[in-house]
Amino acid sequence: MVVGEVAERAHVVVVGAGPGGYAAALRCADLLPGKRVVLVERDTVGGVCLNVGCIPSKVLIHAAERAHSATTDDTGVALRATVDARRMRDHRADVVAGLTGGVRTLLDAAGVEVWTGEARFSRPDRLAVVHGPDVRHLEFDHIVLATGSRPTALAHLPVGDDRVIDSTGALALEEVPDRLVVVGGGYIGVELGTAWAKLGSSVTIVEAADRLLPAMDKRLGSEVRRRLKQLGVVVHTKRLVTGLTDDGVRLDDDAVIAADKVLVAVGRTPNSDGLGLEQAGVTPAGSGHLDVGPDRRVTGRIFAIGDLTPGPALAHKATAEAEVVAEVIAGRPAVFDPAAIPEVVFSDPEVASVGLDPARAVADGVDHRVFRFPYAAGSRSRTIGSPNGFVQLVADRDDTVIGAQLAGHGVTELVAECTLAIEMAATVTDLAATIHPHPTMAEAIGEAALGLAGHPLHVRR
């Protein structure tokens, strides 16, 4: 059935039900009681992150670590592990279903209407929402675009080929591939390549830049590469995959790497096409991103958040931006101006970064000091058999903490303390004087602060 041209009306429409989109819808419903809030999603509530990204990948990584640790444990406890890729996939689906179901419950309780379909502007204040043969028209006072991004495709490595997969396909594998080539050594390629290596696949990572995790501090990439070598993962940097061969891929020097599966993980592309933005008078940048002001406004009534906008493509950035948008729509003063946004990679070891790293401080002309505390000098890391890694703190000339880079067990949790320190303009003395519980991994942050203060405790001056 095709619904006629008569349009319904909502005060706020949010397009895209990922972490940023559903957060915006929930917060708008909270701040605007009695106003109609409609959330439009073409696929499943939760978006890429909950359904085929952040969440299922971390379930896979956790399972891979359990399988691997069972075969390498040296505490005196002998374990055995078997891997059933199909059962692992089903478990990931159960976790995803539980979380997306929880989001659905929250939306229902808040009175947010959820429409399924593809949204496209027909004019600056009106959308057509298409779902199969049905078309509904929706006019609005405010609209929040939160359509996220998709894996960047490579013409010479078409995902339609049976051997070539993207990050979504890598999470849907029903069998452990004997030989896996990962094209791209950023966080997605490193995370998934490490996981499948621990599950028994022979993995090769090919990265065009001169190091792994090229967007992060070089020491973090070095820690990860060292561990990948121990896991048997082959890493090629400053190399390009130029195409497929009968049994693998060809590199730019004509070398051939055998592969049963080829995972393309070279970045993400904003989902700004297909929205009919020209009908709203909006033109994306060449990268596909939408330019926004500090209030996340694109035009008077159009807002954009998340991967559609410049900056790191991170779920927690989108959620924070959603809060700002809802406040602005509700008539409250708000801007998105964080002092720092943490970035984390669930590699082995885990790595995290927030604020300025030494190279960026130099590039920005910031007078700074750095101290790096090795995990091996901490007691907790030894008790759990994970001594690899470090906590590195960066402070400016006034001893204000301006950055932190961490590698090692649990640093994806520890970086939150460093982020708070930067947001609050904490000094080195503030961190050093904060009593950290013993024995914990968090002590490394206090120890690094003591080092910056000039009196390290568990390492030599």
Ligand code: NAD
The other form holds:
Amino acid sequence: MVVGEVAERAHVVVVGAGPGGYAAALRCADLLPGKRVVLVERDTVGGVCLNVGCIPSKVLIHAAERAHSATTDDTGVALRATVDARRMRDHRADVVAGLTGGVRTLLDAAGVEVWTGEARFSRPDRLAVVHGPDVRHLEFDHIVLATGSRPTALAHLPVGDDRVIDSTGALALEEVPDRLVVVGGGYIGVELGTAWAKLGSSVTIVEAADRLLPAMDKRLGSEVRRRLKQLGVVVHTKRLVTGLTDDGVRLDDDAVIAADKVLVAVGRTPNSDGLGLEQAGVTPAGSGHLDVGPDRRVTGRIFAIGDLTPGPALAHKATAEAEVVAEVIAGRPAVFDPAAIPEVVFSDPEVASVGLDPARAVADGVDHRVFRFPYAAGSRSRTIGSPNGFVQLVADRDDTVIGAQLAGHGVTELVAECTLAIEMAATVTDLAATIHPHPTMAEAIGEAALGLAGHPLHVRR
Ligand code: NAD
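Can you now output the form predicted in complex with ligand NAD? The one shown was the form predicted alone.
And the full complex, kicking off with our chain again.
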């Protein structure tokens, strides 16, 4: 602290205006009428998810699917697709601007003050907020750290080299790259690799593990890999990219793959550095995450949510944690203790997972049963020409639903019903007796539950 520096005071300061931070600020403003709530953001309101992550990637994926399905449709309707990558990028920017503008309106209406600048602790109860040459000081009763994460960098593939891009760069491309190598076959690699393949790139995915989407049930990665093969995408598993060559990349078996662009998507690193946490007496774990209690408290007046904390780096987890911290700050008893957090990948086919998968259940020693209902046995999937995929339900010995893994058209929506079932501790009978509308994809959930109950309807017993 500089002697004589003047600090303003707020009841709550939230650092980072992503889906965790802006939700925390809005809810604090709700619960603490008349108290000053300041949201500090160095960039644009909306964070990675709205500006350079979930939202623009889903616009790209939707557009790529339109372009691809127009030319491969077998319903008897022939269309011709022209791809203008620059206009597509402008469209993504419009969608993002609409959503971030909406968030800004909500914050203004709630009376949340938004400060632009980079926040850094100068004391456990004080921040310096730096914006260009200006520094403002802010003292607080409570602070919520929601600074998110950034793409993990690989030293031998430096983003910034003409050819090497991260997910932000892959969403900003103005041209369809002829040859794209994707390093990492996780969520981002699979989603963006598929999209650019559908737009005309020759795509190769290099994954270190023995399968795509290695963190999920292996059947999900298999479905995706089968489809990628149809799309002409080459997948190398158990391989590492060791460096750049003159016109591409070299793998650890010395193979060289030609590439105009190399997308590095090997995970995300929490943004806990640069916050001056040492001034607050807080030391991040080796991974960069902050240890938090069930109420998301790091220490005393400091809370953390979202990608900064252990667990999946997902926007909806951050938003759910935001509710909890706001309640705790308002003096209400609250803990973050979800029964399950759904994961969705907008691959082709889409895949989703929630709760325990069979491998996890075995590893955890949970006595369980599994039934998988194939989409091909359902009617709606046939009517829309998407018969690939399945709904797999996992139940424990008491018939309580404990997990679901899904692949196929629309499963990123269907997984919500499975999540509710797990959260409500629904039994197989509850799901089987729930009337699902016909003909819809959601019937597959009821069918899988009937299967677990021992009397499947549309598959042989
Ligand atoms: P990820 O953890 O999903 O996948 C990274 C992959 O890279 C892993 O499969 C890993 O085995 C592989 N890998 C690591 N080092 C490698 C190397 N040197 N060479 C080759 N492969 C290597 O991470 P991501 O795809 O970067 O996504 C980051 C996070 O963003 C995810 O954890 C996810 O939570 C989030 N995300 C979510 C969605 C969604 O919800 N639809 C979409 C995209 C990203």
